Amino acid sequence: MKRYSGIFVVVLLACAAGGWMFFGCVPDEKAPSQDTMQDEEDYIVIGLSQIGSESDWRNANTGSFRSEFTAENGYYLLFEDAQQKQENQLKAVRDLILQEVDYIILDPIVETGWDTVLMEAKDAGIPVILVDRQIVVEDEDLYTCWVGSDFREEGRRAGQWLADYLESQGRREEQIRIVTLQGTLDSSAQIGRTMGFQDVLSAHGNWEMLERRSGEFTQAKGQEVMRDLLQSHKEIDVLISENDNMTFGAIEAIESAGRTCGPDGDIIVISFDAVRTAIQFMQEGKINADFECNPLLGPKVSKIIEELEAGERVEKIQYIEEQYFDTSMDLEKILEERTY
């Protein structure tokens, strides 16, 4: 709100120096025309540093911010895609600081390595709101608050669902062999989901974790790693896949190997994110259960910014509401109501 004209000048200089990529920040909408420049102070300038576009979930998450932070809602959005590289994200945050945005929204690729750049933002008087993934810093005052999912609770709920499902199938005492496709190592989602499921696994002496390997949250890597796991372990009862895109790739690998999955198959599949395509896979009997990671964070972050603009204090940790789905539910109705 306070600095739109400064942003406009910096962007114009960037164009004159050789194009938008000079700073790497791309405005999500047209700058106000000369006719509307007198209203420039009505805009709150937001800098969004996003991880990338590696999954359906990520695209829905980005879409939520873009839909919320519009001129119609009183915002001007500068968007940065880090393409899964922390060095890109660190540079992006510094560019946003240089452009004197009013707020920085940061979805951190990994948990560590943020102390210095966040101190730079704090010194510049720019509040940083973390979303989705969390960070580990020496001083938690370096960021204003965090908004996202309780990843460890997601993992625990998945483990409890599996325990209940096995009991309903009369398999409570069986030896259960499990493999896990982990997400990007050291990301909050990977750490939380792995730890949460381990909390439940530790209470079941007949559950054996054969192997955990990273599929990097992508479909191609999920397929590659699952293919290797099937070759290394002839008996797999359960696949835990820490996001839907890896799950889609894993299902391709399972079917290519002549195996089956889902409620009527020989491999139980538990996934995370619960995007529309995953619910459709569930309808087809290829996924047993999916634990939602709600990507629609835009409205909640917008509300936080409104509170900060009003001088109010905000809660440091703010969880988004989530649910889970399995094949016992009315999936057709769920799909009709699903927005992502």
Contents of the next structure:
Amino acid sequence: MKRYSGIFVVVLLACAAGGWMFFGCVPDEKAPSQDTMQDEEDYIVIGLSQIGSESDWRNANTGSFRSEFTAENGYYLLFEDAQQKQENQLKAVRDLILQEVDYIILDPIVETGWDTVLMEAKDAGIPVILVDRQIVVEDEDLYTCWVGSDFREEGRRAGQWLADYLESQGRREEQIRIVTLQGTLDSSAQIGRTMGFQDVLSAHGNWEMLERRSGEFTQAKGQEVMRDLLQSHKEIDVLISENDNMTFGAIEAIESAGRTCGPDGDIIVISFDAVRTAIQFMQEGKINADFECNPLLGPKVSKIIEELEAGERVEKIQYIEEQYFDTSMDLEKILEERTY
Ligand code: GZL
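Okay, that was the form predicted on its own. Show me the form predicted together with beta-D-galactofuranose next.
Time for the whole complex; same chain goes first.
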């Protein structure tokens, strides 16, 4: 196994909007400093290229990796925040290859554009583990395995929940007008959730998808787009929001427009991620249902690395368990048990 030959940081300078922005693969805050590192042979060096910090989900996901890949656990973590730009991720992966890390963990912001850089990692003999979002590549051998959620199943579950809910409300035959706040376009989370909900929508002739627009998984954009949707469509019965942070923004827009949402409101709100704040909004009666996307991938990935270190084969596709929540449940108890 290649060893990290010294504690150095290669900082990539990128000019952005007239200013100089430092970013690059830097030792994680919990990484051992050179003078505290015992025998470097004791550490497995991990390079993590993370998408950004655009949502509560993302921050929980980063926290899971940071908590797992610590010196106490035998790791040296190099962390890079791509600030939601694929070009930053491509630079970061090349930087990690230069630093001869032992493993690269990549959460790919979008599904395409990875073949060349993954071929470079393969040529350098560095295994790449994909997490969370997926990619489309010519050669599946360019990555060792992928760990994450079944996004299309999340979308289907949301659609089925809506069908059951409308049935329970005596609205089975009613004309239902729906809008969707999509996540980052071409991300597998967006593609899967949109397709999964569409699978159910297409089975309900009385459901109408008025419009789908991207809120880029952020609260600010979600609020802006929802404001526009409310102006464009006077009658909206359901909002499908592909992550909680867009939902938070959408709730602000709905209330600013003098409308209401949730079980007692005029717009049914169905969200994805199920972060703590969203469950609290659900308690306040502003979200009807939330489909969990489990961000706690750290333990599963470190187990994969242990298996690889032991020379074992690992499953190519590894889904993480997840559930959903709605206002019929004991939300207080759920909040007590939630770790993010
Ligand atoms: C899904 C993840 C998405 C979350 C968003 O696995 O990629 O990105 O749903 C996050 O909150 O921004």
